[in-house]
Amino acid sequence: MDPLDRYESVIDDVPAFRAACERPLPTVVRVNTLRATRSAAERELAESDIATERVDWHPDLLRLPDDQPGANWPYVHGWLHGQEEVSALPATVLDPSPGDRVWDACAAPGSKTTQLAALMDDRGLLVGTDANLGRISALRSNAERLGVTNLAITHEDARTHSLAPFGGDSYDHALVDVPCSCEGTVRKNPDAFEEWSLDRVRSIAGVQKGILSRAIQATRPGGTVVYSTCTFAPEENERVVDHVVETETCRPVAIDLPLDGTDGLTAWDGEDFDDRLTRTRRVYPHHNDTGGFFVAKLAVGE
């Protein structure tokens, strides 16, 4: 069975979904602000005879149409990372500021991670949670060559998460990018559907509920949860924040994506969702020439 059969029915156009899935990702580096400016690592890049392309949605994203994340000296360095266009997305979306007190529940290797320290300017409270320590290996490396130091890491089941070790206070925004089917990686891992059945769809759902609950449970009423993956499994998506909508103390709310998207779905395989599914956002690869992503925003405590 091809996974993307299922979506036929919701995606606007099949034709160029489908061809956009069949087409190589573009080499994208996003430019480390803890490090780097942009004009800073364009010059630098441009005196190695790397050609960039700045991409029009997202100020320090560069498209590196001829060339590789890791072979040049900015990227040694730490002035740039590579990291997918679209999974660019979350940490966005959530907008922490610095001084926050931020969880990023499934942090390993660290590309959303470093992203959020950038935007806190390094300061305030960040903690990366992750239960594979071969994957936090990657955080910690990654967290080091790119000069992060307001980030405590945590070997841990996020689903159990304790807030002890860090004074039992909540926090002010979390983000939860789940491990999942990662169907809309298909471009850059063509691999990605050898292993894929609707039994393990399934399976991994139930995973990721109990770690967006815990996010929820942890986060300060008030506060802000971004919840994402990268497949178009709405098993994975719709449903699990539908089920913390119902039950948890949250509402989904509307995200200004700075990038073309479709609404989030209200009804799949004969099972209706919350209407304010509406607010959370799909985004296919034909839409803007990435990567697939959701994403949804939750308010905490309304």
The other form holds:
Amino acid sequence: MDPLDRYESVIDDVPAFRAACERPLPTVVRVNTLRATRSAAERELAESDIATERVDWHPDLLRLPDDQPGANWPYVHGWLHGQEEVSALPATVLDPSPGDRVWDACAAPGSKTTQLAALMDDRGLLVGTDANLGRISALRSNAERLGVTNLAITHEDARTHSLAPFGGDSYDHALVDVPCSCEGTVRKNPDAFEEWSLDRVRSIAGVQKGILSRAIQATRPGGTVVYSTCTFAPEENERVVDHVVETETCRPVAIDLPLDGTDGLTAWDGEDFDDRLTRTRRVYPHHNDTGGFFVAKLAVGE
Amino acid sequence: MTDDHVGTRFDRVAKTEAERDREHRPSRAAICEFFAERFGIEPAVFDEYSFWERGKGKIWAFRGDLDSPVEIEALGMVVLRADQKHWKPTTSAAQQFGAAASECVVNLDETPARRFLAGDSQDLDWDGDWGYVIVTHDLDGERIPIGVGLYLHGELRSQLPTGRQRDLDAQ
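Form predicted in complex with its partner chain, following the form predicted alone:
Okay, now the whole complex, with that chain kicking things off.
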């Protein structure tokens, strides 16, 4: 089956949504502000005859309409990192400050981790966790190329993350960008649906609940946790957030999202969710010509 | 564990030679002195950093500090191999701290800079010391470090690891 059929009842403009999912995704790079300014990156890409376009909602993103990043001086010097436009959302929403203690629960290969480091100006403690050593190798290599030096990497299941190596103190913020069924990446990976099944969605949702619960427990009262996926499936989005709102001490807070989207769902498949799930945000591919995304911001309570 | 130098254990290096718990292990003072004497990088550049050893002679720099030892997968960046007679800074260290270097710096024009980036060795007429050098080029009005070279017998050998080499002329 085509999993996108499931969403026709909740999407505002189905033909536009379908058409956007068929189009390839524009190439986008994030300027690494630890190493360069956007103006310097624009000048040097122009020197390499690479055309750029600014992205109106984010000051550090540049679209490359005709090129791939990789073989140019700005990339070599860690001024740039290839990152899908919409995947810059969760770190933007979390918005950590220099000196904070931050956990990236599913860090590899590191696009969002290195974006967090840039927002922290490479100051404070950034802990990146991943369960897969091969992906950790990619995370390390990206962090070193981009000049991130405040990052400690742990190899473990995020559901049982230990604070012991970091003195036992809880975090100010956590980013939980979980492994998901990736329906929203269909423009980048046309085979995203090949292994799709509702059983797989339900099974992965169990892991997502475990990771998000651990992140809330590991964050101090008054801190924030951002949960995100690149899928449309409510079982992996609103339903996971609804679960932790019931079982952990946290509440969804409004997000001032700098690009178009719709409110999160409060009901799906015969099940009602907490009314505050409207404070989560869904971004569909036709809204901003990006991939699909879901993001929730949770305030951690006493 | 029978060998505490392998696996995931990081030990913070001692402040001075006298405080070392193992004779071979470099001290923070020795690491700062190496960067200062060879490259003219002021020790103050490392003020916010702690240095750690994982595996014999592999030194990591972490911006911040943790209780030592710590068992994790990575901590900051690998900056130095101190397990041989001539200590060798990493490409990442050159890119991160090389802009603060004033000695043993070789600045290349565009064509030789591209050859260095591609991993090539090339003849170089330079009157500095033999050994490891920080290789830079000018970009957007700044002198930007590319990586580490080995200068011997009038030849500059690129030390960029294969994964960091790029052929900018191959497009």
